[in-house]
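The form predicted alone is given below as one chain in structure tokens.
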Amino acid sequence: MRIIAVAMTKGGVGKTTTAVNLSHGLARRGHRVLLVDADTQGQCAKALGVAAEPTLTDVLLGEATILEVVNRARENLDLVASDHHLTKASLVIARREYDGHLALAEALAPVADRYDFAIMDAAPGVDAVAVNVLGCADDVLAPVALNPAALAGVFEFVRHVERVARHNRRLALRWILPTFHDLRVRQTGEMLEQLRTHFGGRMCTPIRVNIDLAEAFGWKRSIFEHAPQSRGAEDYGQLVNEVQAGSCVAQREPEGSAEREFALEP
């Protein structure tokens, strides 16, 4: 099972939107996928219309096994949900004297042979659960919103991943995913070029501004279900290609039109 952490210390960059649509995109292509919500907001269950109990909290507190909290979300796609009680689990993990950083890895071990991919939706910040996500991951996919506030935190996040990688030698920051790509705003293009300069071949095709992505969340569907012909579906389909290939591809040429603005779900 290949574990991919969708993570960034800055919030509001489209982590859940990315985790949900990447997971369903891989599942639609026949891969067995486990989506694990490791964020106290518990948005993955809401995005897919899945019951949120029991949750990852129960597993990390030793009150349930991972097999007992897995919910079928779609064909080939299972979900481990989360909720605000995950904060309690984070405190318990942080108090473990020697192996707190291994709690999530230990929890996932029983299902390692059942899935091709585990996609982890990490919370912003660096609490014990967020560190556990990186501690058990093989790869990091980092969504970066194309705005100055988000870009300012990218390099601190890179250093954070490097620190965790000292303990998890498999961990690699493999993909940088620009989000909120607004073709009408010159500054957005300038920030995209800054990212390309620093990250080169790790850059994924940007996720363009697309109202269908926000609407899909409200209807409890992935973008592939809600608007399969939309730009959002095209962009996340390309991300699925890149994850399957293990690397990123050439960037899209600029276009002359753009869609309405929207805010990605957390």
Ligand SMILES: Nc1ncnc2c1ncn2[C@@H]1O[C@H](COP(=O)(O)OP(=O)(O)OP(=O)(O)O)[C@@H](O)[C@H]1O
Contents of the next structure:
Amino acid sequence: MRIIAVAMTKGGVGKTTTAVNLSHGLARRGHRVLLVDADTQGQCAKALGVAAEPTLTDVLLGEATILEVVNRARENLDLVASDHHLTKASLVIARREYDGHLALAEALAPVADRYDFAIMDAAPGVDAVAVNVLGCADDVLAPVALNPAALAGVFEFVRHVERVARHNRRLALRWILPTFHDLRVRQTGEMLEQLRTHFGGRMCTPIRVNIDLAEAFGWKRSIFEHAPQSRGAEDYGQLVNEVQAGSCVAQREPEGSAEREFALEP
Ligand SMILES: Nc1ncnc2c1ncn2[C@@H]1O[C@H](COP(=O)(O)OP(=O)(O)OP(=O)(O)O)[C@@H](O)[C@H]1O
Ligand SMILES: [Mg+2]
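Same protein, different state: after the form predicted alone, show the form predicted together with this ligand.
Full complex below, order starting with the chain above.
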């Protein structure tokens, strides 16, 4: 089982949208996928219209095994849901002295042979559960919204991943996924170029702004169910290609580069 953490400390950058649609996209291509919601907001169950109980909290508190909390979401796609009780699990994990960062890895171990991919939807911020998500992952897929505020936080996140990687040697920041790509916004090309300069071959094809992605959530459908002809479905289909291939093929070139205004320093 390959564990991919969809993570970024900044909020609202498209983590959940990416985790849900990547998971369903992989499942539709025949991969066995476990989507794990690691956020108190509990958005994954809502996005797919799946029961929100039992939850990951039960597992992290030692009150259930992972197999007991898995819910079938779609063909080939299972979900471990979360809700606000995850805060309690986070506090308990934080008190474990030596191996608190391994609680989630231990929890997932029993299903390692059952799935091809585990996709983790991380919460924003850096609490104990968020550290656990990186502590158990093989790869990080980091959505970066193409706006100056989101870009400013990228290198802090890179340092955070590096710190966790000292404890989890498998961990690699493998994919940078530009999100909210909108050519009408000045400096979009410039921001993409700066990311490319720093992350090179780790850059995925950007996800464009697409209202269908936001609306799909309300209908409890993935983008492939809600609007299969949309730009959102096309872009997330491309991301599925890139994850399947294990590399990025950033096909869409940025347009409309503007003056250098954004500092993106390591
Ligand atoms: N490409 C897109 N085009 C338009 N809307 C989008 C796009 N991607 C995500 N959204 C919408 O933007 C909002 C934030 O997205 P999402 O919840 O995926 O971010 P997040 O990083 O998981 O947020 P949080 O940090 O709070 O967990 C949601 O309303 C979502 O539907
Ligand atoms: Mg989210």
